[in-house]
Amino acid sequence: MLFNTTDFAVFFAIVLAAYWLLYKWRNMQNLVLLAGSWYFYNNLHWSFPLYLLGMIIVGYTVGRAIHSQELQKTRKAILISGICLLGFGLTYLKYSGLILGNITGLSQWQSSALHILVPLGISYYTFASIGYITDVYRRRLPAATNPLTYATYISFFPHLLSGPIPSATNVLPQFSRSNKLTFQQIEQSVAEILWGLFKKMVIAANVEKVVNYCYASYEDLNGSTLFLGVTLFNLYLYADFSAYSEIARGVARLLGIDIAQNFKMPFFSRNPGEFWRRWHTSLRKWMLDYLYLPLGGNRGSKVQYVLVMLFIFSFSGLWHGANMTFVCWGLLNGIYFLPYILTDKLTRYKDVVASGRLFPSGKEFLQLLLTFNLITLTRIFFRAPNMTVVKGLVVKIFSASILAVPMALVVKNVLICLPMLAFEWVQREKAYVLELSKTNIYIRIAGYVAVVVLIYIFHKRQNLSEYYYFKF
């Protein structure tokens, strides 16, 4: 069930009005959201409910278990089970033609034995696991005690597919207090909704055929049209994602659960380490807190931060999906670090671009516009199906015909999402894209109105596809 259509719109209202009516009682609450998540779910494939189940089950037991014991080296073996059990099914279903399709007398028997569906979302709910148990282990949380409660965290429908991960530490406490809700967080809620439809159903809609059209007809396109393809495809990517984040940000809190921020204007960014602390924080701060700190992050010798930054983005190309071009595009990721990193000269920004100014200085005008290009530069190795279409994009981008007139329908589709970034470069100093908290509550009722009105003009009525990361 996706989130841009009637049929999502008729459930959500029915399992709002039933848990808010509920608010006396926390269990029953419970009980509505992971039968709604349940049913959420009712459209995939079978073996979905039962690879979550089996992951609930293998949580639950294993946070119990490490909390029940207080002998540290007993605590250590069984996490690492924990671990082990529940990242097995990431590995054996997502990364077992990786590892296997290519050895001698393996190669058949993996493309029988091995050809099994992989559940929708599966990186999502096994990180949120690990990083669960992981987390017991370190005292930050009690093991949770009801399996009702466990349960419907792991399950909760609105980031469960696509994000964000959830942190067990401020995420899982909430399914077991009362809550309510106040008029400022709805509207905040109403007004993330909004503008996460807006940016899959107006942008990400629009241009996704275009995107899809450049990469599988590259050799018959210029250089200047695939560049202006790559780069509609970082557009699109972001508008889809952001637009998931948003909405599941914003339907969590309506049900009195917040969640994380998963992006905060990533392409206003003036250098890579900037880009990565805006885009996909969620799963920044599960590399941050369970591989990049216990790696030793930045505290040893140049030569071992080297190490340690390629190894995470590596990791965080294969956590997307078994294929070169994902490793490829890590390293690449990685790689930008290293001019920054041996030079001493990797800026942690802490304040916005351009604060207080409409518009950036030369010098922020120059960071931004190489840092976005730099990042696009590695959607080619993202979005390409394996290294020959990589190739022959780079090829042709890289090319005298890069000065070519570019194609009108790609150049077309690159104004319209202009737009939204206008609009989120104004609003970069807010805490979402749609506050307009210090004007009258008329202007922003119009406001609100006049996204409504642009969604229902300008989106596709039958481009119904599923968000890009429902992949990951």
The other form holds:
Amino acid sequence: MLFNTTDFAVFFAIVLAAYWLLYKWRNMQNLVLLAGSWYFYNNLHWSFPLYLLGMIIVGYTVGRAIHSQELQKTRKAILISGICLLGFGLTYLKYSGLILGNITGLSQWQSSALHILVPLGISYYTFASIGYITDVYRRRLPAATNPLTYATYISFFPHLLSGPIPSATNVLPQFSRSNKLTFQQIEQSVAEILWGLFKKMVIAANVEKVVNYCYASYEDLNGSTLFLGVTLFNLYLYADFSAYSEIARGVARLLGIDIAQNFKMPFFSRNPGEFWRRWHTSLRKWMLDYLYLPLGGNRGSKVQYVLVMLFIFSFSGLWHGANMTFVCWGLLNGIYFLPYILTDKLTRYKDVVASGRLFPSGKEFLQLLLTFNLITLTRIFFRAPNMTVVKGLVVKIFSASILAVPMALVVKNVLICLPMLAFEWVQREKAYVLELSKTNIYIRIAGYVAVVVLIYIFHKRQNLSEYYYFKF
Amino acid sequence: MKKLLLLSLSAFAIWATGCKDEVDPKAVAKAAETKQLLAASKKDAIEVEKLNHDYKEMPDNRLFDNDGANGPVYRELQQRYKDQLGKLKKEVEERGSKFVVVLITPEVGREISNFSRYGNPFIRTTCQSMGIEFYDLSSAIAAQDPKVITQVPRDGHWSKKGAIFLADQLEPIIKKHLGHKTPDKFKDTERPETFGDLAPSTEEILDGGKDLPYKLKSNAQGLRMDHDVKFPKSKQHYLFLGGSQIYSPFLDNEFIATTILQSRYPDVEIMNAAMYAGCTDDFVSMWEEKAKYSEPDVVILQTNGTDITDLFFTNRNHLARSKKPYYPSPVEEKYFMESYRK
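Can I have the other form now, the form predicted together with the partner chain, not the form predicted on its own?
Up next: the whole complex, starting with the chain shown before.
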């Protein structure tokens, strides 16, 4: 059941109505959410809720056990055991091929050999569970006493399959307090859902096949076409993933739950550091809280700092998949950080680019262009199925054929993405893209209707492809 | 003077109101015909929907369930196939064109399906009995490595190497008929806008849901070609009719067999009017409605055993390009009912 389907619309309408009818009874509301979430997950495969249940039991029990102990050593021992237990499922299901596949005598035990399905979204709820027990250990929040509340938090369908990875400290308490919905919140939710649908159904769905074509037919295409194809993938990935995150955020808010904003218009970044503060922010925050800081962060020497950063990016690459291409993707992103770390310029640019102006300065424009293209190059590794394809793409892109005339179809598809970027550029200082709150209500409604009309006219029919980030 | 002007204007007004626009009787007839066609197609669509509701599509391979090729249904379908092939041959040859049939199966390697086991010998004998120039490429294809000439395991259609292999196999046919010309020509006004079923002048990426993206380009005449066919024709025209083995999904235009043949024979026009899914019934209607107007001198029809089983009425109602209702014959009806009762 994908967000952009009528099945989901019907499902959500039922859950929403039942949820708000029971607004006086928080536990009943949670029960509705839990039942809805499990139904949603069960729709993908009957076995998936079983993994989820296991994860909930382990996370809840470990959280309670840590909370009940005062002795730091014991708390730490329980935490480490909990992380190992929670991480085992993810490691086995996603990485047993990499680990056991190369060991004689053990390869028959890898998950694929045993025909075990990897549940969609397992990375997200594993990370959410690990985050929760670590926060309990750090005494950032008390362990959940009500298993229903905890189970609802982990299973919450808007963030179950593709994040944003919830921060237990911020999100879990929202499931135990009564909530209400203001008109402003409804409007923001609808606006975010509409913009998400526009990006998924009009942009991502229309350009997806051309992206696939460029990567599949790289041997037959010239360098300029391939460069545009990789650029198109960069734009597609943003449209697809940010669409899911925005719809999830809008849907969650309509249920009275505020979840993190996963994308903050990342293509308007002046260096890779700023890009990563705006792209997939929930994963970045998770890495920051539970890996970067425990590893020392930037508190040691520069060499240590660089090594920590390279490790974090390699880990991020491996999180995406047990493939050398993802490791290289992570490392390349880490390498981009080096000049900025060495010159202490990594944390620059915390404001919005060209604030208060319609156009960027020449310098800002060049910075935006450079950052966008550096990130685009990393997408060669991110999308290619193996290193042979990576090599083929790199050789073609950095050859004389980069000056050849690109395929018109690819150019046309890149142009399809430009209105999305242009509108986001104009709205870049707003809290969310379709924020029109200072204008007259009728103008706002006309704006939302216009987006609906655009979706209706230009959406790619019969395209029910999954969201790209489900696979991670 | 004023009175005269007023009088003239009044007279003009009376004349003008009495006048009617000149009516072109041909346009009226055409409009009436279009209206009739629309009404008929609406009626047909309702009938097809009803039939599809009453009779769900039966998998082709179930037609061999009872008696293999000896069952009454399969024999009826064979007769239907023979009739349609005969009709196409007659219509093609009446125009002075050469009619050639090529048996191209998707079966590579040792395994052979019932479609080929029972269909191939029948097609062979049918063509021989009708005096059709016939080429059987099934043995040559079966001798190849499927991993080389097809896109297995993801799909069984041609790979780039497979398309070259196919072009090599078809080349002798092209060579043999170089110089054969039909005197028959159509007037410009008679020709329809398209000669094939593809949307004209499109360039799009398709993948058939198999993650095998390919670029489909059609010319202004709805054919799978990069250039338009010019009239009055200055070259000899070869027209390919058939299904996916000639259409060649999952390959860009430049890699398919007909494009390869075109590059080998630039002095003739190689036209590809094949469709992704079709059988003789579709090829006949395509020929009659569109393809014959491309003025082919040589018509090469690709066929195989599935073209026989695809003539079963449930398949037709679901897939036929004509969108007309196909009612079951008594034999088909009996077979259908018996099959589903089991």
